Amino acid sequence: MLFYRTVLERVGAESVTLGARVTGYVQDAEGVRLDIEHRDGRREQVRHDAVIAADGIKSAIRRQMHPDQAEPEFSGITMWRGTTLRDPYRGGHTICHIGNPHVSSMIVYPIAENFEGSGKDLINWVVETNGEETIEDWNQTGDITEVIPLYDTVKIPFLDVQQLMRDAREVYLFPLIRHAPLDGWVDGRVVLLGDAAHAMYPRGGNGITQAMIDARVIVEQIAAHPDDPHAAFTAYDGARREVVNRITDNMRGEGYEVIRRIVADRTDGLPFDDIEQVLPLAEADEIFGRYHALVGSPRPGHDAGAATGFRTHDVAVAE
């Protein structure tokens, strides 16, 4: 929302058309013909100069571009995601990683404060174990209790995780989906931009990261080129598409989480007393600056692409 009253703001809601989606595309050498599908039913074509296909995982446009590569792939993973309105935990400030990954593992962290008055933070929780297939929809619903046994010789003082899970607001459940990396994202004066491009497993933030890092690279290409948005295009494709398939490769593993399976195998999932006994805090931060290089984020000591080779980042929309 913040994105779209920004939007209205600086270009005006004449450049903005909701409840239409794009299902195909046909260019030449002066510009793209758009065919849009209204949610009333009502079909049109419109026409551009170029088109940056920002349209999600299930983008219409990725699909036409690589019908070879249109097809996800189940990765075993389901994933349960939930809030939950609760007193703060810790002084509200504090993600908790829980769990034996060769198990389940789950992810809890405050999203607002005092949510809607209430004095309570809203927190939001993540639970991944394997499961069966199920469609790549954002919007179906689970039942907890499938997940919650996994969870019974969990005791944690300051936060009761299974009453957390049947506190929850909503539940909702889906597949963690491959994705294939793909060897292109141009296709003359079209192209892909974020979920689009180089849709990735839901961890640390990236989808979202990796698609405004997108935004900005192309903005600055296609006002390097403007007169060419082609050029703008495969410039963008050059700078980005390597470096984030590499992220996106990565994150099919463990990336960071790998910290919670050492401490699995160090202490046959058993309690202990001493952290720094068991993963010393110097270990710990090498590998989180590994994952911070891989993503273009630096931290103090660690030089961005250094520690991977991988390159820093210094260089209308269908949704």
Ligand SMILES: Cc1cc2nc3c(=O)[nH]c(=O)nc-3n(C[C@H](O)[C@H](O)[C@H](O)COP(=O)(O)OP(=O)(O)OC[C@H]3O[C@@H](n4cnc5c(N)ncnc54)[C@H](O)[C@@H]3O)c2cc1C
Second form
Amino acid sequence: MLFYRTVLERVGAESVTLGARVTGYVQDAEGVRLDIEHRDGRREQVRHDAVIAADGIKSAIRRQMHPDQAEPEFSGITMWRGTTLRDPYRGGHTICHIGNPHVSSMIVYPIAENFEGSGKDLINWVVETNGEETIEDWNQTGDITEVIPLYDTVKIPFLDVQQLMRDAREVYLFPLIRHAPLDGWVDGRVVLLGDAAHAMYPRGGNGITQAMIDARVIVEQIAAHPDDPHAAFTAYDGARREVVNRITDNMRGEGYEVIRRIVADRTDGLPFDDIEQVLPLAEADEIFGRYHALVGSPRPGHDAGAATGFRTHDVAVAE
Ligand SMILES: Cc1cc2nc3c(=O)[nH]c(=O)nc-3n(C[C@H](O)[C@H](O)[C@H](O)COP(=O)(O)OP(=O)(O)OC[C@H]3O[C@@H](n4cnc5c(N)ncnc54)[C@H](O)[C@@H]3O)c2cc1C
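Alternate state requested, the form predicted in complex with this ligand (shown: the form predicted alone):
Starting with the chain above, the whole complex follows.
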């Protein structure tokens, strides 16, 4: 909604068409015709100089451009996601990674302070479980009693995770899915961007983040090639595709979340007193440093070039 309101302010309502679905395109040397189906069943064709397809993981444009690579892959992991209003914990800025990833793991983090003046923080939480594929639908709700027992033995002084789940405002289920990396995002005057080009497992918040970098780079390239959309799109593809495909491949594993498995393996899943004895900060920092370099935001003191050749499973065997 933030993006939507910003577009209305900056570009104007006449530039936005809601309730319309692109079903395909046809292009010639001068432009592109888009086939559109409106929610009321009305069909329309519109013609433009070029098309940037940001139509998400089920992209109709991607399906036409790469018919053999249109179906997403399921990771075997289902995510249970909810938000809960509660008192701030640990200063209000702490992310918790909880659980044994061989069984189920949970991430908990605050997303809004004093939510809507309630005096409470809005806490986001995600539980991952292994098992049957769930349907991919933004509105599929989950029954939290199926996962609460997995956290029977978890005792954290400042956070009752079972209560957190019970108090959720809503719980949604999502399969963790991604697309295989593509060998091209451009077809003449048509180009893919965001999840349409590179849906990845969003480890470390790298779904929308990479889409936003795409947007910046494509705008720069259009400004540099104002009369030649194909040249602009090809330059964008050249600047972004290999980098993003490398991230997509790495996210296929656990990403930096490998730290959870390292801790579980080194402790046999049993409680411990001193994290320094299990996973020293310097070792964790090294893992985070390599991850940050990979996704294009090197941490101070870490080599940006460390991304080269980095693969998550190299880190996983660091022991
Ligand atoms: C459960 C879950 C958790 C996630 N968590 C994170 C996270 O913490 N951090 C992170 O960075 N990323 C996360 N992601 C990934 C992130 O949501 C996506 O990477 C991001 O939304 C991609 O943006 P996009 O604009 O490319 O596509 P989308 O946000 O999917 O937008 C695509 C748009 O195109 C529209 N559309 C679809 N088909 C058509 C059509 N045929 N014609 C016209 N319009 C169409 C859709 O209605 C939609 O509005 C998560 C994803 C899921 C499912």
